[in-house]
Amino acid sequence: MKTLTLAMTGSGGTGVVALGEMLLRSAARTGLFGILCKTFGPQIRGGESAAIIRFGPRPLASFGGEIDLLLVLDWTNFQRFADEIPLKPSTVVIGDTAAGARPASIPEGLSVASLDFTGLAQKMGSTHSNIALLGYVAAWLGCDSAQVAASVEQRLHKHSEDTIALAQQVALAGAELAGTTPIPIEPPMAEQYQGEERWLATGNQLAGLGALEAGVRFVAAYPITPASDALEWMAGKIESVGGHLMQAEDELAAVNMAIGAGYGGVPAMTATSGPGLALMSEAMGLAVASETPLVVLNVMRGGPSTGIPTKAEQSDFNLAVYGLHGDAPHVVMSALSVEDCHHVMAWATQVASERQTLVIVLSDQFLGQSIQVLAPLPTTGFKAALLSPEAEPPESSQMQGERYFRYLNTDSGVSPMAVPGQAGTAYTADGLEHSQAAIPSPKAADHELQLDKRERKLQSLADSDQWGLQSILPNARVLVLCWGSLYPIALEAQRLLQDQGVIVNVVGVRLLSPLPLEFIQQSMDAVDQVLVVEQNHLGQFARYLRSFGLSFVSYHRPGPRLFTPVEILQQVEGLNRA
């Protein structure tokens, strides 16, 4: 499969991210698939930005590696993206004549051309050189004017008709420039496609969709990059399904509001990133102790502290798995691709509801903010229960005289949950340890019984067939084991290795805690060597696996550079040489 990777850079206001989105949308209308990775400076908004798009004839879930075509609207601070935009000797560079001086970091010998996109736009009374560049590149990709015009209109729908019409004319002029000054690279070819109109969605949007489809009807939000996109998307959708989103004054208020909604029987969630998750830890302990359903989506970024808020990393693993005080069993899941953000959030919503527990879902900046072209997704079938005060009275087994046993010690560990207003079910719910009847208790027997019960109700989850995704090949001698956004990258490495005659299996772990140890052990036992890969400095997942007695080779490094399939391929080759 021939794919091609473009990068676009510019300073704040040049509109490279908007250009990337319109280009991706136009290409999708021609039948191409693609994925767009947005990258910003640490100041998040108003500074330099870049967009990296990979196009191909079939679905793409990972960034390939080196750049084939670099498009430059502005060279300012380009060096800040040098790690993320790896050039190669054959990279073609096309820049606006107004882009400024080419930085010394651009290697000599590259094919470099300068075209006057700014002048082209200005001749037509526009300041949007990015639209002229859009028309130029879209024409090279085979997009017709109607497809580009539709993308421009969709992007500028809040502007006047005159503004949209002018932009469409500028794009058309850019396309005409492509006829006289073509890009000297063969574009990827689309395969014939007759299905439904494809989706363009980010992982954050799909996470929100999965949550709403599974029944989340209350969201408490406090903005933080890169999770804010999920909350902003849900704010515009949740009322249409009968729910509500409230912006809180801080993360502590947000998570406590969500716990309050869960206590009232309404499936609820919040979303945050590392610093926010740390602030929420005490309240998450309340959700565990009170056995209140709660989903927390944590979109990871580089840390610690405010770290690198606009780049992806997998360094919140320890915080998610170990970060609660006391013995506080809870569930931790990871999204294995942009598309899987939809699936995992729906599953998390159901698990939180049926097991009355906290579920933390780990995504990252790459999954959350990248835009992927994909076929329409069916609903997952996961559903959370919406509890009502009008429910049936509690069964006799849940009662002792007039007292309702909220924390009854059942075989499954899941106790009957009532909501405020339900007849005969008044009980105390707080962070104190309690008896089965929810009476605050300092007794050792009550403490041990409730600790056992809260742990027991999660253990069977490790047997779930949703625990992960696998790509198993006959006669494989090596297993690449990963989690989160590295899964589609490892899959592409698997295909590259197969082309070289090296057969490997790939397993992506969706359920991180409780660990599906038996499934993982079976995958390991089927091969001679195991390579665990992850994107953090300490190898947090590897250390966790070793605590279960597992043996393997660990490869880990921090962000912000994105992992590439070639990088994993080289690590597997290193195993074979060892």
The other form holds:
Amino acid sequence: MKTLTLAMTGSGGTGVVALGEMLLRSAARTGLFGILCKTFGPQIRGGESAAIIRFGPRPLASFGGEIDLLLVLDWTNFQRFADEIPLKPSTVVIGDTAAGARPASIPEGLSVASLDFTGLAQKMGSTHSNIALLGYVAAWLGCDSAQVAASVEQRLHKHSEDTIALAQQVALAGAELAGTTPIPIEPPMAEQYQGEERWLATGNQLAGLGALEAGVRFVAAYPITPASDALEWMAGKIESVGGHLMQAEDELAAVNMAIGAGYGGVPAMTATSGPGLALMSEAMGLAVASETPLVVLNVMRGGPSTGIPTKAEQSDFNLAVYGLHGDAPHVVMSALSVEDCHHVMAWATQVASERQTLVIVLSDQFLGQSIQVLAPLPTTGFKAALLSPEAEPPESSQMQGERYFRYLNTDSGVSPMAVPGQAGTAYTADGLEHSQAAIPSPKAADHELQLDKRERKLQSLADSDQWGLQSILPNARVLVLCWGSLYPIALEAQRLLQDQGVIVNVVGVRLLSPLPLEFIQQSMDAVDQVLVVEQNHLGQFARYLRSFGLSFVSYHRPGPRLFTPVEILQQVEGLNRA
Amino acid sequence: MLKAKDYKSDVKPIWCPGCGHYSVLNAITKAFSALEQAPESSVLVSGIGCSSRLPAYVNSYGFHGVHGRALPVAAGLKVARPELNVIALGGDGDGFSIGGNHFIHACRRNVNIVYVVMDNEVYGMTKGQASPTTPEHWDHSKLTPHGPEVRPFQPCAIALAAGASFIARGHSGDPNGLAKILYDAVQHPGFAFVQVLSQCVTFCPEQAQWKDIVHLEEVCTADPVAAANFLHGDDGFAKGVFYRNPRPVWPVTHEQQGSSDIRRGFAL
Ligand SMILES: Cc1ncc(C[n+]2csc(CCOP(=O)(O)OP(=O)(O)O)c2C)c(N)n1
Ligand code: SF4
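Since the structure above is the form predicted alone, I would like to see how the form predicted together with the partner chain looks, so please show that one next.
Below: every chain and molecule of the assembly, starting with the one above.
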């Protein structure tokens, strides 16, 4: 599959991310697939930003690696992206004449063409050089003017008709420039396209969709990058399906609000990122002990502390898996791609409700904020029950005498849950250790029984066929094992290696805790060597796997540099040499 | 009609004999009886502390959570299940110290719940440390041997400033008066704050004198300025409903906007 990666950079509101989004949308209208990764500096407005887009004939879930085409509206602060925009000798660079001085970090050999996008826009009475550049690049990608005009209109829909019309004119002028001064690279080609429906979505939006479709009807929110946009997307939608979103005063409130709703029988969630997850840990333990369904989406960024809020890392693994006090078995899942954000959140919603427990879902800034072109996703079929006070009370076998045993020790470990409003089953849910009848109890026997029960009810989850995704090839000798956003990147490494005659299997673990040990063991047993890859400094997942007695080679490095397929390929090659 | 005792559960309280919280429990069950509530339609939500043990002693649904977080649990529950009668409760440490931020925001958010704080000016459960309402020179705690040396928190004045729409104070020595206040608080649409002077006989035996100094004040007003003037001159031992001024309750109902087809925005 021939793909092409282009990067756009600019500073101070030059609108590169908007440009990227309109370009992706225009190209999608011609049948191309693509993914756009946004990257920002720490400033709130203005400052530097960059968009990296990869185009190809089939769905793309990862950023490739080196940049084929670099488009520059402004060179200011370009060096800040040196890590994320890896250039190669053949990278074609096209800059705006007004872009300013080219930084020394651009290798000598690279040719840099200057075109006057600013002048082109100004001539028409517009300050939007990004739109001129959009027209130029879109024409090269094969978009016709109607497709570009539609994308411009969609992006600027809040502006006046005149503003939109002017922008469309500027885009047209950019397209004309492409006729006279073409980009000297072969554009990626779409496969036959009959105008089938296509979606443009971020992982955060799809996570929200998965949750709502699976039945979440209460969301508590406290803003934090890069989780906020999942919450913002849901805020616009949840009321229309009969639910509520509350903005809380802090994460402690947010998670407790969700617990309140969950206790009331209404499937509930919150979303956050590292620092917020740390604040939520006490209450997450409460959800475990009181057996209240709760979903927490954690969109990881660089850490520790406030770290690098705008960029991806996989370093909250330890906090998610180990971060609760006491023995607090809970479920941790990871989203294996932008589209898997939809699937995993729906599954998490169902699991939280049917097992009456906490489910933490790990996504990251890359999955959460990248915009991807994809075929419409089918609904997952996962569903959380909305518990109703009109329901039949728990069966008499679950009532011991006159008393309702909320925390009854059942074979499955899941006890019958009544909700407020149901007569005859009133009880007090408790984070304090309790008897089966929900009465606070410091007795060792009650503690042991409840600890066993809470752990037991999660164990069978490890046998779920949802535990992970895998790409298994005949005669593979090596397994690349990963979790979260590294899965699509590892899949691509698999294809690159295959081109070189090296056959590897790839497994992405969706269920991190309880660990689907048997499945993982099987996939390891089928090969000679195993490479575990992850994006954090400590190798947190690798340490966890080792605690189960597994052995393998670990490759880990922190963010925020985007992980590339080539990087994994090189590690596999290193294995073969060793 | 159910009697007050029908609202008692069979769980035996852990409280010290003579603790003020017993009377608060009695007042709650009396109020429930007067309200003719089905036991299953109420939920008592609490944090952690001696006072926060109360939900288990009432024949209703309950949620005993973590320290300081009763209000968010109660608000989330009420918004998710608006037909329930939701009452949050706890101690002064729970509500004004660790939970202080939630207190302020609950007042201004105005979700339709009642919040009862059993104020004994001390941390009872952790054995007698100063709380935010402890007098400045109370030197009985090893943790603050010179007293907290900090001005006590003024719960009712703060509730008013933060936007609470119902503010009252009761005394555990007067369960009937308190039951009446709780009855009114439940009827009030919006966030109703009830401070209850509830003595800790173990760590503050001097609070036995409260019965001699509390005084009933008929000052209920809808005027925030009048209420502020009263509360600034308050000696902390007035009881009664001080302020009642209903305002829009959260969540506000909006006209349905947009389509319920939540997938629509994804198409190109
Ligand atoms: C996060 C956390 N910090 C501290 C504690 C310890 N703790 C338990 S109860 C309590 C104070 C309770 O005092 P108050 O709310 O005034 O209630 P009272 O016991 O006096 O009724 C504290 C500090 C805890 N349980 N959780
Ligand atoms: S320590 Fe004080 S507050 Fe706690 S039960 Fe005893 S008297 Fe009541």
